[in-house]
Every structure is written in structure tokens, then in C-alpha cells.
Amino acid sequence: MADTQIPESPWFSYRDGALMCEDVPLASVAAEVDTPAFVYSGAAIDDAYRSIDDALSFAPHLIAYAVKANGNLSVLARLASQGCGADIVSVGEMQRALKAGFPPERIVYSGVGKRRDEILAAAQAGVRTLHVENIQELDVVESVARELGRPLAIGLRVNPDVDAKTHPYIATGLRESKFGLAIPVAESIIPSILENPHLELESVACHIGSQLSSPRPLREAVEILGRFAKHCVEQGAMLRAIDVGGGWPMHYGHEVDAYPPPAAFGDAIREGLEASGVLRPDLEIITEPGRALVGDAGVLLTRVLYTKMQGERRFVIVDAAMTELIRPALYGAYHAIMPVVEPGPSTDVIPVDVVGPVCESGDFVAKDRPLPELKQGDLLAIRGAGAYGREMQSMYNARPLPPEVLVDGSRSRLVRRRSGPEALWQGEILA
């Protein structure tokens, strides 16, 4: 089936008419664990990590994976084993990262709204740094440090006011955004931080948004961040690192223009640091990719339940829903869809709405998507589901959480069981 909106992938491709994840037929995964189910390619994760690692080879660096993209313990452990760090935004994510084997000194704690007990727990666990985004938050960190009787390492996250040219829901570096400190505000508090025996300013950080379509905004933001870092050093700060955030994109298949390769974003970081005059051998670069590492490594496997015509619209009803993949309902996000049995080259396609069984009109995977004629029982693979699928899933309509499978070559392993009925009321008290 010719469809320019299905991104090429060496990890998900047809072989002898069957859609494979590496060397495992997806039909055999469905037969073993049923549907809906998430399936991940280990080789795809490894390849994505190497690409970003290579792009930053010009300087010492730490790739701090954004755990919010996919926190499956086996996915995390795979990245941790390669020397990856973790970017967390909650104590729950910290506990996942530690459980999966990330050393605390490779964990950075971001987030605009950390509770005091979360800051204390992170400090007690020994995470590398706490990213501060608010003057009031700085006061809380200081009080925790006093309570512990030792200084805490912090990073100041600033807002460079750079338009990332991305979806407004995932743009984080504009002046109107809730994230980060305005640079003049951050500059005004540097002297008091450096004089404070309870605080150690070890890094500066920014993050302008996800899915950057061009490296130019990143270069601009990094140059601004680099100039701020230089100001901190001139004030006497002993900076250890500069955290340039995430934004590394992945292809979903609908893009008009292809995203630049990781090397282009690595060049943008290097050029921004060089232009600011802050690039030096003893300054570590931290970056926080999420979906770029795991997004295209995953598919959501689903089965056709029914088809029907409703007025002029043709519906394909599948057993996956917004409970497993909310991005289309939330953002209008595009996900490529591939039949698990390869259609012939001359197979006709017709526009259909692919929808789930949840009782919401917003429960859809795709609208007006050209697909071959589908019938009950057919299997579909929803591509690009490795990021923000399982992490944003819910049990709405009392639906169980789906299983997850990790593939390595010809081997597939269940890395999360489908939840049983007891999970639907776990923690509740029948009074």
C-alpha cells in the first residue's frame, strides 16, 4: 500500500506480507498477549540513543532521558545500561528511574511545581540537581538544605523567550509560558545564591519546546542560555553543566518537510555555545530528549471490532481507544496506521474514521484516513506510539491497562502484564 504518510522504519516493516517488529511478526504478538497492546523495538531505542550521543560528541555530555515519555522499567533499564541519565518531573518518576538502575548522580529534577516533600525526597535520594523555576521554590529548596544540614545543588531554568515554532501545547520557552525564570529575574538573584551556604549553583537550563522543526530556534536559545551562563561565571559561579533541554524531533509521517537529522541539532547546540563564548572542555552539556528516543520504537497493536457507515462517514471501530493513546483526541496528533497483513500494491484505499469503543465523540485515532478495506478481526499497528501512549493512558470506562512487549531481534518479552479487574478499584474503600 503506497502511503507517503507512513514513515519508513527498519524496525517496523513488511516481510513476506507480514508486518514485523524487528524479526517478530506482530500477528504472533497479538496471538500471545491479545489486543490492544504496546510493542517496542529495543533496536530502535538503541539506534536513537546512539544518534543523539554521536551528535554531541564534540563535548562532554549527559543525555538525560525525559522519563515522562515512557517510564516502562525495561525501557528505562535499557537506556540506563548505555550510560543514559534521567530527566524527571516527579518523585514517582524518580522512584521509577532508581528502580530501573539510573544512578542518582545522573538524575536531574525538572518541573515547575515541586512540593516540599518531593524536594526533600529528591535531596535525600541524592539526585544530581534540582532545577529551580521560581523564587519561592528557591526558598523551599534552601529550607530543605538547612533541614538536611548540607548544601543542595541547583540549576536555574530560565525562559529565553524564543518561539520554537511548534504546537502551542508543547511550546515552553515563550515569555507567556509557565516555565522557567525570566532572565532579568534570574540575574537579579545570582548574588544571593552565590552568598548562600545552603545552595550550590551547578548548572543553568532552558527548554523551548518539543518537536522542533528547525535547529535555528534551538541555536538562538542556546546562545541566550550561554550568555546567561557566562554572566553567572563572571559573578563567581562554579558551573558544572549547561542544560539545553529537549526538543529533538521524531517523524510521525505527516510532516510536509522532513525534520533535520540529529547531527543538525547537535551542530546548533555547538554553534550557540560557541557564539556565547561559554563552550569549554570542563563544561558538560545536558540534553533531555524524550520521544526522540522511544517514540518511533513503539506501536499500539489493535484489532478491528466492527465497521459501519453512518451518514456519509465510514467508521472502523477498533479495540484501542483514547484510554491507550490520547494524543489524537488531545492534540489532533497524527499517527500512521499500518495493517498487519500487507495490502497488495494495487489495493484501493478509502477514507475512514478509525475510532475506539470509549463513550466519547473525541475517541478517535484518525479521521478521513485512506486505508484499504478492513473487516472484523483485522489487526492494525498504530505507529509512533512509544512516547506518551502508556504514560497518558487511563482506565476511563473501567478499561484495563494494556500489556507491553519488548522485542529484541527474534525474541519478544512481556514487560508489563495486562491489568486485572482488581486494578480497577485498587486503593478504594467500600464503606
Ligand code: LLP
Given for the second form:
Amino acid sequence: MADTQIPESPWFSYRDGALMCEDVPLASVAAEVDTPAFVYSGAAIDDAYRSIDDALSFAPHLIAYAVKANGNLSVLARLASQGCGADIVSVGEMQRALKAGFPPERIVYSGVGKRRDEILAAAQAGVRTLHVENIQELDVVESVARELGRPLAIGLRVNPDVDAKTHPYIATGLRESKFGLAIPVAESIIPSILENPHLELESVACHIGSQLSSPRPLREAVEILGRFAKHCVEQGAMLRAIDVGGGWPMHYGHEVDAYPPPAAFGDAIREGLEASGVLRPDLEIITEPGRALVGDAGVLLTRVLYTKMQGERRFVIVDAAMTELIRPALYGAYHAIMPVVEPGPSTDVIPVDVVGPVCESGDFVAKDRPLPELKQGDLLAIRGAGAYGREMQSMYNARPLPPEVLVDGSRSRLVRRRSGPEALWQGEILA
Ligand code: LLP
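Switch from the form predicted on its own, shown above, to the form predicted in complex with the ligand and output its structure.
Starting with the chain above, the whole complex follows.
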């Protein structure tokens, strides 16, 4: 095939001409649950978890999976059983994480706009740390602690003002982003936090953005965060952890150069901490990977409904849409597409627009993508759909929510059913 922009994966590869997820042919998943459907490889999740765990083996650490990447209960349970923690940004994500079996003491709560009732619910559930990123929020946490009659553990999320050099929508560490506290502001409130009997400053945190193509900005941010942590300790804080955020990249397939491996990001964290002088044997490192754990563990399986020519443009209309995978429409994101039946080595490819059935011109999976000639009924696997696929889905055009399947070797299990018509009007009152 001429389109080589497909990331190598031992979990999604051809065997005897059939695209597999581990030992399960994707065609048989489609026959069983129909399309569109998300299919996840359990082994890919385990493998990704292990590589980040190994990359941080130089220090005690907690991998707090960013639930926002994929909150399917079975995916969460799989990670929880490995010893993984969770990074949540809402009480809804907390409820998912608790239901899937994450112990509350392994859950950290990030988020730029937490409501008081959410802070109260998280504190009552015993969530380990509330990341505070606003002075007004500190007052709300304090009032919740008073109400509960016990101090609450907080982490201060600062904004290190480092350019993550990623897509502007997923960069979060610049001074003018809405996230985190500017370091001088954070420094100015430390004495009052330390004097406050209702607050326990247990960590410092930052997250400079997603999909870091180089470990350099991470190293820079971690050094700045480490210096801030040192300042907190010098002021008398008993810091237990330093949370360096997410951003571990995954390959979507269009990258010009391969990203450095997880070990390089682990090294960047270690070097940043060493340079700041804060690394000590009992200081725990927390990181919050999302897509690096689940992104390439998932495909969106879809079927060609029709093909057509419009002027010079060739369209392939599939049954998956922006409702299942909004990333192309929202960020112009690239997702590799693999036919489920392997094209022969000398098959010609032609550029096509792969589009969904939703009534929006922005509803596309790929534009001008060289693919072998496709016909009605052909199955395609859209790669890299394990993260920010189902989580960002919608029911626009009254489309049902797709099923999800988790594969383990030669076993595939349905872990969410396709939604039925009742889901379309759930909660509505016919007046
Ligand atoms: N920690 C915090 C505080 C975050 O805000 C995020 C992502 C993460 C960790 C995990 O980032 P990751 O490791 O997955 O890159 N919808 C976008 C991504 C938005 C990410 C928002 N925050 C996308 O589809 O690319």
C-alpha cells in the first residue's frame, strides 16, 4: 500500500489478509456487534501502562490516568487493577472511577472550574488531592473543610509559562491560558495556606499540554515546578508529591519523525527534578497520561455505505461520523485508516474524502487520503480512536451511541451495548 502513514502496532495488524485486534479478526467483531463500534485491545493498554511505569522506575510514583481520555468502565477497571490511579475533572468522572474500582486515595482531582458541590462530594468520597488553581477556589475548599470538620489535602496547580509546542487547543501551560496559578501568585498565598488549619498542602502540580512531541518543554516545566516545590518546602510545607501532568505522546501515523520513547520523557522528568534540587527519595512523582495509555489501543470500526464522485472529488461515505470521532472536525486531526481486508502489495491507491452521514460539511474522518478503491460494505478501522473518541461523542442527528468491545487475546467482550431509542429522549418530558 502506498499510504504508509499507519503506526506500527503489534495489536492491530494483518494476519492472512485479515486485520486483527490481537487474535480476533475485526471482521468478526463487525459481524457480531455491527458498525460503527469501538474496539479496544487490552494488551495494548497493559503494554502502554508498563512502559510509563518503567520510565518512572527511578522514583516512587503514581500514574494517575486522565479519565477524560476514555472513561469506559472496563477500560478503567483494567487500569485500576494494574495499580494505576486516576486524574478526574468532574464528579461524573469520579463516579466512573470509583465504580470501576479505583481507590479514592489514588484519585487526584484537577479542573479549572469545580463547583462547591463537586468539591464537597470529592472530599466526602475521600479523594486524595484537590488541585487548586484559583485563589477563590481556595476559599471554597476551606469552607468545605470547615463544614466537614477536617482538613483537606490540596495540590497547587501552577502555570509554568512553558510553550508545549503542540496544537493551540491542547496547550495549557502558557501564561495566558486559563489553567493554573501564575507562580508569583501561588508563592504569595503559601504562607496563608500553611497557617490555615483546614488545608494541607500536599503537592504541587502542572500540566503544560497534550501530545508533547519532544521531552524538552516537559523538562523545562518540571524544573520550574521543582523550584516552586522547593520554595514550598522551605516555607514549611510537608510536600508528599509532585504532579507533572500528562502530555505523553502517542503516534497517530502522520508524524514526520517518530516521537522519543516513554523512557525519554521519564528522563526529562528526572532531569528537571534533579536540576531543581527537589528530588528526594520519599517524594512521589505523579503523572497524568491519557492518550498514551489508551489512544492507540482503540479503533473505530466502520463500514462503507456508499461511494460517489462530486466533480473531481471522490467521496467514501461511512457509517461512523463526527458524532463518534470529532477530532478531525475539531482539530483537523489525522487518524490512520486501515481496510479490514488487507490490500495486495501492488494495489493502487487514490485520494478520497472519507466522510460520515451527519449533515455538516465538517463531518469527515479524512480528506484527500490515499486509499485502495473501496466499495459498498467494505470495513475500515480508524486507528488512534481509543482516546477522546467515545468521550467526546454526541448524539447529534439523533444517532445512537456505538457499542464498545474489549479484546483479550482471542476473547472479545461487549463492554457497552449500542444505545437504543430510549437513550434518545432519556430525561425528556413530553409536555
Ligand atoms: N492532565 C490534565 C490536567 C489534562 O488537562 C489533560 C488533558 C491530561 C492530563 C491528559 O492529557 P493527555 O495525556 O491525554 O494528552 N480532546 C483533546 C485533548 C484534550 C486534553 C485535555 N486535557 C484531543 O482529542 O486531542
